[in-house]
Protein chains: 2
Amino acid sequence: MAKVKKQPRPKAQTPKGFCDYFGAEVAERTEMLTKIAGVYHRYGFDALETSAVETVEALGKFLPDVDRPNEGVFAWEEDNDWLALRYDLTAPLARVAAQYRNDLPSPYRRYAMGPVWRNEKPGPGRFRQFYQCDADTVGASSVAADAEICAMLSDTLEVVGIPRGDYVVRVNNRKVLNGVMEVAGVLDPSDPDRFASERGIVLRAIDKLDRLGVDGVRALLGEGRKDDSGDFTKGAGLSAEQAEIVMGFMDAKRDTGTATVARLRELVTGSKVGGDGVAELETIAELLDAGGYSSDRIEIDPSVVRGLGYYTGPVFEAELTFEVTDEKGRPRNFGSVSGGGRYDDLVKRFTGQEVPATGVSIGVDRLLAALRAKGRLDTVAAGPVVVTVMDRARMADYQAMVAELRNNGIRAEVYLGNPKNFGNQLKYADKRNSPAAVIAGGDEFDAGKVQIKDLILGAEIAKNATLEEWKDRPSQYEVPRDQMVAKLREILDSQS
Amino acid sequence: MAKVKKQPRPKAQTPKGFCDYFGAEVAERTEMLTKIAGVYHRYGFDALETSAVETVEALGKFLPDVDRPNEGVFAWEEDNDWLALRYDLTAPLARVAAQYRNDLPSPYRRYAMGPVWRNEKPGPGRFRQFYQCDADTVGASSVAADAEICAMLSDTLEVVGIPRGDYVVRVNNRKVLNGVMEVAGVLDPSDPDRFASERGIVLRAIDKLDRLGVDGVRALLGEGRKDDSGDFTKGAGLSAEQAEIVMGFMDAKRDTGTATVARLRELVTGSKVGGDGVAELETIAELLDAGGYSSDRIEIDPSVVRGLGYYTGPVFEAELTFEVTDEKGRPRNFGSVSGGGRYDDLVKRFTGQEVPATGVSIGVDRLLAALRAKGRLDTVAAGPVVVTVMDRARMADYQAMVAELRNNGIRAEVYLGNPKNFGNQLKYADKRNSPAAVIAGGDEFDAGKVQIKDLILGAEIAKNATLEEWKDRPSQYEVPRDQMVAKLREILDSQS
């Protein structure tokens, strides 16, 4: 090997916008990640797990952010190809349904979880990476499959610690959306590419009225809106009547379900598609009714639209509706942490063939981060029973020790630093998270003991105790070598 | 929008070197990850998640094949940084344990398991995206972390499903190796640089004992080794005397422990840093006898000797010892499963401060396809129980039939394809390996029944049965509405 020539010292730092997790963090997300997969998995759903890369030609171009060119996938060259991490797991399904349509069953339910890449932007909790977890139905086009879909998502959430109450999953429909548009003058049904440009920016706009208000969204359906900073957005000049029109549709939410349907359907009055549209609805909370999914769970809410243009039916999203504090300490809704609907046209990309699909993706970060927020996360980060090294010749001795404690199922480890300052040797543990600590040095071995330390106990004692208590608890115990791990077993137990 | 220029259909494929996985083999290695992290846990390590892309001159240029500069990783440009995919799980974690120095105990014990990505020419069961699964210390110098780490990896193998017999965990140590180097006259004391190359050669030669057989490797040490292809190898230059003394040091396992270190003790006679490695490989046979771990799992072998340039002490591996039969139908030992040891040089890079550290890498498909071959994976992959549709207008009915299966905890489904062919829809259950059939129609309904159909028992009856038998064991059975789930659970039970 040459000399290398010195180089300056690499940087230790995650690369912008990527973060790492540690310890709880993790297990709480794979704890998640494994009930929701439970929950799928008792709907029929099969799991998939497709590679991160995929050619840039299979993924397309199916982002959010369409007017937002500049935001996009990871992308680079290889051998002639262009290859891109991927940035969500519903292309990737499409091109597994039509690579294998030959072997999968038809209907093909299946599951998804894991990382996504997006080359954004990154702000506060706002990450290139982040975990998706989805379910998918592809080659069934009854609206039971996107009942079906609703409520497992609404299972889903009550697994995994939102009770009945605090979520709703939201549907409507596209193609009552269309019948509205229709009625408004921006879809003519026999040339459906006219007003296309206009429909989209209607649609971005009504997906924005959570942030922009109803005169914001007024303004982008007509003829544009400038924002605060003075940034002016292009709107999609219609006329006040036809606005008018349209922010009917996202105000028809009544009491009722049936309310609501019966008003949707006089809006879309003269419009084919919008009678299909709420005719599917209906169908739709019939049988969800039928499952024992009720308004109190799952309602019909016209002011979903989703974001994403290739939704051609159904839509849903589940809102948590309890409040939390935001960075500045104000009280907000949390807000969305799942979406979906129906897709009929991602695999027909790579088949010419019409392929009817469905699904939903739960964004697990910001699940969690609900949940934490709420206080519900109860995996408690116990570190391990740390065995202490008085006496470095002893490791053997050390070594048989935390052996035994692993054998019997308990956590535990041998110090393994420099174990020379005792006092370093007990911030270790305190840093660990120890509910216990084993200490043992030459008197001990001789007379065939150990030493225990209730480190819990022992820290509340410091805390709270006069010194009469501090006398009467004891936090530290000694015990005959075999009931070493009878006694921590004891204190575990007195801890949890 | 614009129109669309009509495009060729995108092909829908993996990239090259990449694949997708189906059902039951996401549900195996997701169980096998379940039951590695459980062992880790045991030891006190925590869960480390770092994310897929780091930046290249974070991860640097560690990979094994240093000799072929073209194999590298998935790089790209970003915003003037090189952004790349992380290639292995510890040059992420040298660049963690450095960024959050002040924050991670000391020793830091760590694992993390998940995809890393190599740009490397595919072959057949050899994919650029795989799982590896890994657990480090960070900060100890003592062996005595080396040997925990070996009786870990033993613990983990039996916790899988290989059981004590069927591998072996073998140990070495790089410092008897560089005492035989300096014996054999190419390692300099004091100027550790010279020889450099010479070394290296000799350091993958040894690896490819193998593969190359006892005059292959001594080509390599020698002038050079021409391949069967014809393909010429430059060799290290050693003399016949020097190539000797390399050669025993291979040959040195002896039937015990203590014999072989005996020997080695012979073989580095003379070297200053030969002598610290055999009483390190002393140390730690002696703690890991202390903690139950003889030598019919963890042995000492100088075979061993890992191809990776960083490794500075113990070197292990961990070898299947049972046999398969490749794809040629030739019976063959399924070899190293995992492999490890220790790098004290790695978080230096960042910090310029030396960190010991050590640690192992278990590759979890390798593993994998090692208990398929051995028919030692259990999980079966039961597909739902399915409701089929005889009457399209009955669907909320099928769909409360199907909730009420899984809130008692069945996995049931009702047939979302069109219902119009019966026929079809039993040869769906029967490609989703469903393990039974629910069916309605009119005349059930009005009598308030249900037909189930034990579908693994009919299979059983049509391949083997006489007619008589038949009749004498129906698989399909009338029961009342409200028994459907009790008569789903016991045909469940009576399969399991």
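For clarity, a rigid core is taken as the largest C-alpha set superposing within 1.5 Å between two forms. Everything numeric here is computed off the predicted structure, so don't read it as measured data. Numbering follows the first chain given and starts at 1. Compared with the form predicted alone:
- Relative to the superposed rigid core, residue 396 undergoes a CA displacement smaller than 2 Å between the two forms.
- Relative to the superposed rigid core, residue 101 undergoes a CA displacement of at least 2 Å between the two forms.
- Comparing the forms between the two forms, the C-alpha position of residue 240 differs by 2 angstroms or more, with the core used for superposition.
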Second form
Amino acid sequence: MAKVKKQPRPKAQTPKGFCDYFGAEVAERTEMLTKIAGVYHRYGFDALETSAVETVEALGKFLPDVDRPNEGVFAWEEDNDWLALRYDLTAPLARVAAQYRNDLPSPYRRYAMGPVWRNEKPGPGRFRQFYQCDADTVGASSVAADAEICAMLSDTLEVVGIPRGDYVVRVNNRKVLNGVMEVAGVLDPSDPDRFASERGIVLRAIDKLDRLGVDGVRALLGEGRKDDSGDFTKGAGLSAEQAEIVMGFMDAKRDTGTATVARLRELVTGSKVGGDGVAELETIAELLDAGGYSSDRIEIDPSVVRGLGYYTGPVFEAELTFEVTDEKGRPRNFGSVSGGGRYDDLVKRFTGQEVPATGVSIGVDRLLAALRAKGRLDTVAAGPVVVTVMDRARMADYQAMVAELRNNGIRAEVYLGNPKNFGNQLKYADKRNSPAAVIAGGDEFDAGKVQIKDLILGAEIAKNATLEEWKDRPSQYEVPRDQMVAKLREILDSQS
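In place of the form predicted together with a further copy of the same chain, output the structure of the form predicted alone.
One chain, no partners, no other molecules: that is all that follows.
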């Protein structure tokens, strides 16, 4: 009889491009999302939660690679239809705005938070699953809606801990870029689909300016570029003259917003759509200035284009301007943590009618990484108070203690491992980063008392104090049982 082949054990490893997140990391994200939601809510936006799965048809042709319907997304076929994990939170909003258009107010102002998935090549700091935090206004054609989004983004960054001077919200208009491409001969107003592929490459190339530099972008505008790994990216195939017109647009930023707008107006001379875009930028600048958002917070910058193809007007991006050290020890600017813009044609795909919309998306994980890099996050979260177990027969009494602590708002747990070795219980409390431990055996129960050990103070004394100082600074206290909660509050308050 043939021997049955033993099945190999599965590998205990995270799939490539994905991460596991533990207690402190999850708590940090939750706190940040709460702060962001507070700003969005204050601006009058309502929460929306959509399905994590959409039809590929609903996601549309706005992915990094558009040759195949499921390129760039995690997709599968079911009942002769293609489904995919959502690529962002904007395409689901467009579907919702179309599906519930008779029930929603107009304009509809919503915010959404949650994970999105991208089937792209992972790299340092680039994951296939990450959190986004979006806010959008659907149904408002006025660029006042775009200006409001920029102001809200500025306020949000400051609320989560990025002070003024450490960030800038940069604003541009895709209509201006379309005007430049019309002047360069890669946009035909009478045939919008002509040169569509070339324009897509141009947009993505400009969007990579901070990462690839001028030479890298110029290569992508021409024949293409090979990266350090040997992978080749096809270029837009522009002539040298056409490429220089586009490069001139990227170099149009001047010392003031007024001067930048004037230069942009020169570049789009002869293009109606370009002239419209410049006028919209002027209006946005006026509205922001009226609200107190000067160029130290929000500025006009032609290099911002955003890579996705559905943007139709103003686009914006939040960049953190402080330096961090990369994996090779080199200083660099942290870079972009948020972006968005106007996408008036996205809902039209469902309804056949143009529905104006504008919004912004914050990369929560990148923003957390930025705060961590600046030392503005408490990377070690406090654990629960641990009620140790000295006598298994008194487990009901220990459970009564922990219930009392929880009912008084103190995070606490009973040690549920093997209580035979008391030292292991304190090691467990240390590993949990517990602020204190409650200790009670037969003698304490008989006397109606408990021992409370300040684990944080004890660790500091052991690390820094001499033997004499140890005697003068006790880290363990014996208190009556009915004073357990009060003493723990006193210890926790002193630690904070």
